[in-house]
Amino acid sequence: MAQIFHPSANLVAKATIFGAAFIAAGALWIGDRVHRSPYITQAQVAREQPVPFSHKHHVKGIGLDCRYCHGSVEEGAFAGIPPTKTCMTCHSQLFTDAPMLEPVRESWRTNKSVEWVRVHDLPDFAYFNHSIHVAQGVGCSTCHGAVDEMPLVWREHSLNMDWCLACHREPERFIRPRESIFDMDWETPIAWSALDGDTRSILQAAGVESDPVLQADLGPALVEAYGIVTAQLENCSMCHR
């Protein structure tokens, strides 16, 4: 029987198969990039709020501690959104006629909460407890970035699972002394004299007395002292309950 297809059809068939494979791989790669992009994660995108509250002004400028507004961050799963009375502690005396603060004054008059826009909002299937992370040496800026430099707050990181797992798999790269959790300027290397007595004792027990202290030495010592078990941190049920 005569050959139906020209021999060159073999080349076309192979090119089509390989081309389809590359197109499929490319589509998957593009989908992954889109999924991780600010368009989806909203990372690095400042959120409009009913009141243009500036963390840069209140934290960097005035020097307010995170806990002044986020009072439950050390004891609760949720860091807490400050009630209107917290705002009015100052603004019943300062900038009392400022137009931008009218939603706060209206909230105070009507006893209705200001409807703030949630910036860091995890899916319902992911369990997260602020107090656990604070107790284990995870600083505010580690997850939230340089909030003290943000006129309007944005999400610093994607909050995707792989971002969380980077810390859960290697907590020694990220944790800091508990007394420095709310220090927005914390960084290593850090001078030995800048550490408090408890942290110096932890380092000495681990055989570390270098000056300055590197994260490579500080992290493992704190992981041991704080009883952090990495194997447990990678258990699915830690976050998906």
The other form holds:
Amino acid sequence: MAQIFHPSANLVAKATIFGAAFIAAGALWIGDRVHRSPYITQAQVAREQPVPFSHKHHVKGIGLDCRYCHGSVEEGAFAGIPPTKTCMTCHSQLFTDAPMLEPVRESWRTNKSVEWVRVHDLPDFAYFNHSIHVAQGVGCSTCHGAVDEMPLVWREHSLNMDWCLACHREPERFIRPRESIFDMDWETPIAWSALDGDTRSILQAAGVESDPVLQADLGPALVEAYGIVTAQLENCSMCHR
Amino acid sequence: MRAFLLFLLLCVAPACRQDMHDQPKVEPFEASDFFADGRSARPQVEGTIARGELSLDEHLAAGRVDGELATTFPFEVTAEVMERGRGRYAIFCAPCHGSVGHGDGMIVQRGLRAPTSFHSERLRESPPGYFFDVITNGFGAMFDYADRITPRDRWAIVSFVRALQLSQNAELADAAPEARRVLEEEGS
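Just the form predicted on its own so far, so send over the form predicted together with the partner chain.
What follows is the whole complex; the chain from before opens it.
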């Protein structure tokens, strides 16, 4: 019986075996990229809502505080969305015939909920308490991005576990003074004069005197002062209870 | 080869299931097909009081003493209370009443009926219980804020409104010595 393969096939076989590793690695890499892409995470993708509510207009334009509508963000485990009544506080008098607002008026008339589309949703096996984050110095924009610049809201970050862990491992990189949680323009380095009294005392106690104050100085001082135990934050059962 | 492919497929398939991500338990505000109105959050049963919300203190919870609008605060007004009031005022009141209370807030500038200035004769002479009552039950075009602001916070806001009223009708002699010096320097 004649040889089926020419001797040169050996080389092809070796190259294929060698290449398989790259193909497999490439496939995994593509899979990972897809998994982290907005296609899966929905990060940076604006959601369609029954009413095209603009945070940009209400926050940047009108100057409403986050808490005017999101009343439970400081005390509640769940941040919540406002009831129709909150909308109607102003819109029973303003833009009363705008077609855009008809679903809100209908909800008010019929006592049926407006079916808002949820933007931030963690998997059900992750425990999350909104109030503790607010109480310990995680500002609105740290997680939610520049909501005051969003005509329609999108999810700023992936909400993947590695995103959570980035802060749970090194909170000092993200933490800000409690008094500045709702400041949508907060950024470090920050001028000493822009800080509140409590934070100045905390910095003085920590021996920080630079002006402007860097996150590298501010973060660790706040973590210490707020009693944040970083080792505990990395505990599996902290979130997976 | 076919077995290997099947194995690969099995490895990938578990990731497609979202059962653990979306468990049957209801999350707050989640839609539900169990109730006719489609809401998982149930309205309070009429004639009941939620746990922790019972208040037998008419002064604290209704702003009244013996049925009359309270002329005093139900607890001591400390600097901390006023600071809290300042913060809550900025969130809930300033949009319409304006940051100083003249009734010229941003929402009024956009067309909402202007509220009476806190510095008007009538409101300067109204007792604290009156402001508490308006926050609790609404007034004119203003909706009630009973379900948005706790009774203690309402009183804190009232204390801050009182401070605002004082600020707009103060004499130089009322200012603290340090502030007075600054004001005098600015004035000269």
